[in-house]
Every structure is written in structure tokens, then in C-alpha cells.
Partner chain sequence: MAEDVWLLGATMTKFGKHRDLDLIDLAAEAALGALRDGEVTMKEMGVLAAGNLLGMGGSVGQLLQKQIGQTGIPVFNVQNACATGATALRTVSMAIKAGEADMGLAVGVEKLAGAGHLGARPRRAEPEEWTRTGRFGAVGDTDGRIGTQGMPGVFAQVGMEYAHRYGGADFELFARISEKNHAHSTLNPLAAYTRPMSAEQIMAEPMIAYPNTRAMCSANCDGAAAAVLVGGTRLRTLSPGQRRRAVKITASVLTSDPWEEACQVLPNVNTLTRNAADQAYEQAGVGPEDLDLVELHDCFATAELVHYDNLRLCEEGGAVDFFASGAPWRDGRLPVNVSGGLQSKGHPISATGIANVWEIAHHLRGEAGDRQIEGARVGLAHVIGLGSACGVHILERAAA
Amino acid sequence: MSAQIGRSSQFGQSSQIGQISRIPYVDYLVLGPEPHLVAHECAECGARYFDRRNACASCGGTEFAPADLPTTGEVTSFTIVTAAAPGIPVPYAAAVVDCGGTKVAGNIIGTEPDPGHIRLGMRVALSTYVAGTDGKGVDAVNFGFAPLEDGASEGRN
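Is it possible to get the structure of the chain by itself, in the form predicted alone?
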């Protein structure tokens, strides 16, 4: 089942009215054959942001362009969350991942959320999953980062 919506995201996905069955959970997640994240990059200094900006917090520049991020990165910090709002399963691992110099906050998925399975410097890859489905059958797709096994291929760079 799918829903008919007219949606135009800032990065051009789902830009036509039609039947869709999946939407990204956040505007900066681009779905498709190769899901990836897109940041707003300052034309003056190269600083990157995920939210819309009128001016760069680093240099004051006012011009931004979309910048695709690598789909692999390295865990630079993480915490194991053991208490959350009602309805949110715990424990889970929240992390900051360095994706080619851009820090991305996301959950570590595809492994046990404990320090025995997650470590600083661990290589991870962007992965998507269905976070929920509405009454019309449209899936909300979110992202996380899954550990790369030794020898696993690295994604978009």
C-alpha cells in the first residue's frame, strides 16, 4: 500500500506528486539505490551543516551548496543509552561519526549496544531502516551506522 503526496525536499528527492511508499525521516537523508546524507556546505569556508542556515556560524558566509557525505566513517564518541522516553526501546548506542571530516550524530545499529561491541575508532557504514509506518502504509526511513567487518567494502567517498 502507498500514499499519494506532493512533497518537495530541499535536496530534490520525492519532488513530484505521485505514489510513494517511503519517505526519509530527516531531510538530509537521501533514499534510493545508494542512500546517503547531504549537508549544506558554506561556499566561503566549507563548514557543513544539516539544518538550514541564513549565515555560516564559522565565517558569516551566506552562500551554501549541497554536499554529499561519504557513507562510511569512524566512531569518535559514543554512549550507551539506558533510559529514554516511554516507548523508546533501550539500551541503544548513540554515537558521533566522522564522515570525511563532517561530524554526524546517529545510532549504532546492527550490533549489541555495549562497549564490548562498539569502540572508538571503529569503522562504520551508513545503513537505513524503517522507523515506523503510517496508517496508509508509508514507511518513515531513518539512518544509523553499522560496523564494517574486516574486509567489508567501503561505500561512497
Given for the second form:
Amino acid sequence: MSAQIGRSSQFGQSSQIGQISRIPYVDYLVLGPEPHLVAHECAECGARYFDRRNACASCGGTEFAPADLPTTGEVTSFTIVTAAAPGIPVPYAAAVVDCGGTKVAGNIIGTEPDPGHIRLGMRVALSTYVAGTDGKGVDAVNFGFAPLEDGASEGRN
Amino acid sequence: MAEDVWLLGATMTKFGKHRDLDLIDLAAEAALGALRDGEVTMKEMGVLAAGNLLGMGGSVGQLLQKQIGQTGIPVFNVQNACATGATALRTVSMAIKAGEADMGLAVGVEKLAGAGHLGARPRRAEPEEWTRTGRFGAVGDTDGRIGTQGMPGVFAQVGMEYAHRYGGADFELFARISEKNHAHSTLNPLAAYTRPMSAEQIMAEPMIAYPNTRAMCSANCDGAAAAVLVGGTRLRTLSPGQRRRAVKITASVLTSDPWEEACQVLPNVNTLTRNAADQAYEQAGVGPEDLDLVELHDCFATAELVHYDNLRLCEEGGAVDFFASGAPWRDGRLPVNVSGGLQSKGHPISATGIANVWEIAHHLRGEAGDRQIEGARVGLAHVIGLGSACGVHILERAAA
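Which structure goes with the form predicted together with the partner chain, now that we have seen the form predicted alone?
Okay, now the whole complex, with that chain kicking things off.
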């Protein structure tokens, strides 16, 4: 990847042939048969970023390459937000998930957002859902992390 | 040898709702109070630093001069998130150390009563056509959809991360930290809230972002604080009374985040605080064991816990045990937030970094009344603002 990361569709995700029906909510979510996240990895030091960078905050390098993340991880912190700005549905669970050594911010989905159902150290897997539909009928698909039941098989690592 | 810096005068306004005072009235009340406290006038000030985050758009210092004295001195209007007040102090301190001024005034002021959730923006409706914007190329708002950007939730995760790493911290423990600060504020007539609350009451308050209930969040309110700083050479020319009440600032430190893995995902409030504390202890030539009291940035109950550790008040990983031992209560081994802290005294953002220095100085001067920590000689004041910026000041009772 060139030094300057593009302003949009930076991972070059191709849409379906013909009418576009769904797009990822953020650039670093890759849809398809195996939805996963992809980071900008600094070619110099390996630091990873999800947002567009002018240079690496760790080493100053300006070369980045895409790096796929594992789709499973461990909850290293969470909160359950019950008071938020107007229009944001509450409660929701926000968490930090360690995906193979790279920390990711995301919501915990697929379970009740209460402290009885979410715990520190819990194993989770990336999951996608339709976050909204625009006036042209295109679904924006977002990601979250759903609890992995004990013994359930884990996705790609 | 750079000049020693001393706190000559300081004050804070009552924190709370000031319906009849505008931003500049509040700043003027604090500034004039600090000048009176130091027995000096605006004419003697060589520099003014004014901190304000959410008010008048960057010229608070000049607006303030029009109310307290336009003497033509340089004005620095500073903003540095919740470390804004500490940054104003640090600016004046640097001017004195650099020899550009021998006396200066630092002011921090904020009007926040009724401000609600800071930084929270209403969610936008779905558009006619999705468009990618911003550095994440997001087609819509991410707050609430990809984690949380609200301060209560961010700092809740800061505390929960510590709980995950070291264990022993749960909802009740965080509530008990808040109980301590609400108990302490009952002795502080300038605090926004002075009503004691039991841990049970605190846990029964409306939940904002688990494990922080409303009583465990810093209180938005109006307030101002100000301090007059003076160089040691000039101080020795002042009256015996002024010299007796002067408090030495033995460390003044400001840090920002060094890059670390995950610091972009969840703000790392730990490393820059540890760096600031280490630098401050080295500058002051003291260690945590020498401190008689600490005012730290308990913007949420979950934040206070991690800063016991970050400020080296306990051994690494030992914050839960430190709290459980009773140490940070006002009758404990190392009282923390005897003012009531941000949760109870209140958090008018830009005033906070000077108000906590005033609190320490108040005890070192032996003027803290009912809440006096007897025999206090050394104290530490800490603030952190997300972004991040961390200010640490160490003050010492010393003969000028």
C-alpha cells in the first residue's frame, strides 16, 4: 500500500456486481463469506491502526500494509452504557477485545447487555448485523462481538 | 540554577451553580481572591495564564484583564482538556523559571452547571445515501455502535481493565471509593455536594455506565480557581507574613501519551500519569512515602482506583488492597481527595487543576479548618485530560 492511505474504501473492497445492496459500516470491516477486520500495519514497527494515518504514531514510518485480524478474542474491559446522547439506544455494552494481540473497540452483541451476561475474560467472536438502511435501500453492515459458548468452535485465527 | 517557584496566594470559588455570575465574573472572583490572599496587586503580575475549555472562545484572559486590571502583560489563553488548569499553572511556572517574570497569575474557570453528558452528540438520522466520512471511513455515527465515546463509559472501561488485569475490583468496591469522597466533602463548604452517601445509596443511584452510577461520576458545575506564583528571589523581598504563608512548588510536570499498543482504542490514562508522577518525585526529591495528602483526578470512581497505582501510592497491582486498608480515607495512612474530589466537590473542568493545588496548599498552610490534615508538610495534586494531558504538582511547606 502506498504511503498515503486513501480517504475512502481504503481496503479496496469491491461491491457486488450490479446493484450494491450492502456496504461495511466502517472501512476496516471486510464483508464477504468470512467477515473480518483489517488494520493498517506499519511496515517499520508493526503498530496497527484502524483509522487513516499520515504517519505511524509509534515510529514515524509512512508505509502501511493491510493486516487481517483474527475473528475471535477475549474481553479485556467492558462497560454497559445506560445513559447516552439522544437517539442512541441504551443499554448497550461497549468493550475492548483482544484479538490475537491487537485490541479492538466494539460492542458486545448477541446477549443481554447486563453484568450477568458479560464478564471480563469472556471469549467472543466477530459477528455482523445490519445497522441501518439508506434511502436507496443499501444496508450498512456493522460488526460487534458475540459470546462464544464453552466448547464452541472458534473461527479463523 | 533555575529559580524556585512558590505559591504566594490562591483561592477557589464555591463550586456549584452560579446563576448570577457569568464566566468572567467567576474568573474575576477567583483572580481577585488569589491576589488578596497573596497580598499583591495586578500591577505586580508579569504574566497571566487563563484556562477555559467550553466558554468564550479563546480570549478569556483578555476579557478577565478588563475586569481586574489591563497592565499590558503577556496573556496565555490555554486549553488542555481536563488538565487545562494545571497547564495554566505550568505556564506561569515556566515563565518564572525562565526568568521572564518574577510573579504571575494563573486562573481556570468553567460554567458547566446543567451541561449534561459532555462530548455526547445526538445520533443523526439515516441518510438518503451512505457516504464515508472521517478517518475510519464510517457511514454513520460510531458512538454507541462501535464502543462508546462518552466519558462515563470510557472511564468505566479504564477501571474494568484494571479489574481484569489485577482482580479484586467490583461494582461495590468502586461504590465504596465514591462513598469515601462523598463523606470527605461533608467537611468542605466550597464543595458542590456536601451530603454523605453510603455505598448502598450510591449503588442504588441511576446507572450511567456500569459500574459508574450517577454519584460515581464527576459533578458538572460552575467554578473558578486562581493562584499567584512568585520566584524565590522576589519572595525573599516580601513581608514576613507573605513569606510565612508561601508554599513551595517543588515539582510542576506536564506529560502526554507516549504511543502504546491499544492506546488509540481505549485511552491509556495510566502511562502518562506514571511518567508524570515519576518525573515529579524526581524533581521534588521526595517519594510517595513522604506525601501527607493527595488530590487526584477522580473524574469517575473507576478512575480513582487506577490512579492510586499510577501515582505509586501502592505497589503495582495493589490499588484494591490500598483502598481496602483504609489508607485513602482522611484518617488513613495517606488521605486522598479530602476535598471530596471531582465526584463530590465538583469538576468545573478548567478550574480543577488549580483548585486541587489550592486544596493542598490550604492544608500545608494549616488553614483547612474542619478538614485540616494535621501536620501536613508535603502534598501532590494530579489531573488528567483525555487526549491526553497529565499535570502533577508537588507542594511542600518550607521556610522561604
